[in-house]
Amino acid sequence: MSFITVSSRSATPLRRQIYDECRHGILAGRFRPAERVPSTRDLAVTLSVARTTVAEAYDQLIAEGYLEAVRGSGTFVCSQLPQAIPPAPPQLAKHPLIRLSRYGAGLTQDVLRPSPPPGVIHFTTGTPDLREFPFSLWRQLLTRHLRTAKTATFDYAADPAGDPALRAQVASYAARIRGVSCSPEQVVIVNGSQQALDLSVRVLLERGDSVAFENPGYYAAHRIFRAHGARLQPLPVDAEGVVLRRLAADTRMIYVTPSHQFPTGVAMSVARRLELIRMARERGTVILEDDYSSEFRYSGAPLPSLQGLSNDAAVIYMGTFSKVMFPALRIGYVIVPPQLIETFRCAKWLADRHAPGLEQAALAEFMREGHLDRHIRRMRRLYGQRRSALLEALEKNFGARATVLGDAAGMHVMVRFEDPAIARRAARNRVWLPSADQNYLTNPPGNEFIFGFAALTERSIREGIRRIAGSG
């Protein structure tokens, strides 16, 4: 009840003012049923009135059934309000007309991730199996750093680019796993790869600039570009990755997911990578390389990153720990060319100052002690088995009527069906199946679906495919 106001200059007695304010607040819903109210002493101090004045108002509210006193616990708003007394007439809220910016006006789509009801098999994309993460170990690391942390740990960070120890670990990790060539100074720790993309767009694009984009491509990325007013140039995707022959001469930026193209799952060939680097260098185009799940490759040697192949084209490399650890960690990284280090540091500072310090310190130790590498190796085996179970189930239930696209990598597969009733049957049989339609910049072909398998057991995967096939 901190929003109660009284005036000693009013002709209405203070006791009555307090009573009226409390009663109106209760009836208007500002003070919720069973909510504890301040003690008479505390409210008297807050309002600078005598305690007996507040006590008299409370006594009347208790007598009328608005408040109840619980011995030893305090005073609370009654769960059941008196029905005989009609509530004060509601005041219609007045909503002034607020003019949005062009950026704000473009934010019209719902971005919530719905939680499936019980019994629904959810082929969600991008979600790791959280049951398999070593949370007990993670808690130990957090506790260790919390116990030994100095006061500076809880202050604003000295460097918005992130914890130096974590940046050094990320630079070493990216070089070892993906062939990225960088120094720790080129690493900026961000709140997930989505922020890396947003910062890149903010510092490098003007409204109306041309951006080449995979078609189909990651829908959350093309929404960022559109919100900032970019002109999106759709480029088709074939078995070797994004097709570059239609790349416009004035292309300012190109966004690609070369390790496991989203959503088709195609890995960009080395020849196509070299072609992209050459064209970007000739046109002065910036390449945004989103390497969101390259750790999970189930056959063949990993392909080198675009950043590692190029020493004369501008490549911004983005990675995240959301897929290999857990999404709520909200730690990712962006590796930028040396001439952009200060720009990105400033952009990060303006966005949110810095990423959480305690989690950065724990993550640096998690990597340094080899826990991340061990966890990735274990999950790679597990996800590979689940991917195989998915492909076997599709073959058993659909045969040639389902075409699996992409390479043996990542945490999802994209499937094209001949059966036009897949979506209806999935909904009827309690299977949540993401459509690929929203990832197209042009008219989607339809009947393509994205099967995220990482968070499901092999049994659930087989059951889900059986349900959408309508068998059993």
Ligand SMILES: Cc1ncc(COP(=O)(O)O)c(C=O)c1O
Given for the second form:
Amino acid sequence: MSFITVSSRSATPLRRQIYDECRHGILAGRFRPAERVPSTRDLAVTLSVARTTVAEAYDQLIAEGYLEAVRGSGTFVCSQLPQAIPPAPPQLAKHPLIRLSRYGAGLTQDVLRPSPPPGVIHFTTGTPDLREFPFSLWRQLLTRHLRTAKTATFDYAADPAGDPALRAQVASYAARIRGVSCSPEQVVIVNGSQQALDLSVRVLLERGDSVAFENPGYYAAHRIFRAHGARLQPLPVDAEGVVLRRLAADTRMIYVTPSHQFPTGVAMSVARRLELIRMARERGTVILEDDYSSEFRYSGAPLPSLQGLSNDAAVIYMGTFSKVMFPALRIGYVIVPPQLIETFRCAKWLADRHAPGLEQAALAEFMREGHLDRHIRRMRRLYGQRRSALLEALEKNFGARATVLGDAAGMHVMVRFEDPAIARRAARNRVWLPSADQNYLTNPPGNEFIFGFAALTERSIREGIRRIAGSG
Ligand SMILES: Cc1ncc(COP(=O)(O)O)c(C=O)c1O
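Next up, can you give the form predicted in complex with the named molecule of this protein, since the form predicted alone came first?
Now the full complex is given, and it begins with the chain already shown.
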């Protein structure tokens, strides 16, 4: 490889720059499968950085299946790259006659979700166990709606905010399960919570506005704010959730994940919730509450949503069916203050008209007939067992050398290791283990990983942990 460049003046940590440059080079086909890459020592000398910085970037690339280390011969671009690596999106390639907008120019491929190579144990963070979803029932519901549909069902929907029956179901579900206080009119059905975020940013944020963000925090939210030119204000996270002491006076927006902070997994305490609501009210800050997996809590009752506590503070509440049903459904919801209903309806119409009608109708019925509640109860039991299996396996194989963060909730746990060779061992032993690094706005401490346990059997979880401990 005529290799890569990094800048010591960039705000992006050097390790991240090396990782990004290599990954982009591989994705764009500049570095070919089976091509040798410089040794960590050579690259460190060329770039004038510490060798451990290069080694850490390489470890992550190895863990994700982009590079492979061959004992005694060196490090190579994987001959079998992760499948379904998307080709370089056109907007990332330069065209002599096309000038990108600032938004377009701000997009980088790290917004995409890499797919693991086949045959690995994949601790996937975002995916529920799809084998357990009652698809035959879902098929019946869709068929029933298709059979009885009138011509109008196939026209543009009358309301961009969604099917009225589904909005009513969502309003009562959010009130019952999450203590959200709203009318069905405040519910806008969107294409997953990612669209809820995108619409919120479009209608509420100017370039250069200050957005406070949990650090570490959900990278896909961070990338949206960054692409829209927000000034990001990283706030640390402690055992009670996001730390607000340094919340700037001019903060326009704060993004939080109070029921299961992403990625650390801590639940925001009541005291912190009240402090956030008070400070947001004083500063005129809009709170974006992403309640992405609050349904999965394995001990005690979940704390009700921030939205339900907020009185007159401006909270935009987002929920999704990606975790409790399946991600390809692409249905989520945003619950907005009454004054924003019309703005969100117009923004949704301009963005993509409305969510697909048949799926919305089938989902409303799935909820009305109690199938969603039943499925969640069953998954909560199953995921609780898987989480316990994961914690036991970590304890057995690592003991005090692994620190598990967060509460008994959600579909993943974040783990901090002492052993710097975890990523390398995971890659060598065919375990796909997401690093927590990309969720940091500042230099990541490294050696932190996110173990999604929901989609793996207890047996695979135990086997995966044995493999990364070097005993598999
Ligand atoms: C913090 C967080 N919010 C939201 C989502 C869900 O996104 P969507 O509803 O667009 O599928 C995820 C999925 O991984 C997530 O981790």
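Residue numbers count along the first chain shown, from 1. The shown structure was predicted, so the numbers you read here are calculated from the model rather than taken from an experiment. Whichever C-alpha set is largest while still superposing within 1.5 Å between the two forms counts as the rigid core.
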Would the C-alpha of residue 22 be classed as shifted by 2 Å or more between these two forms after rigid-core alignment? yes
Could you tell me whether the Cα atom of residue 65 shifts by at least 2 Å between these two forms after core superposition? yes
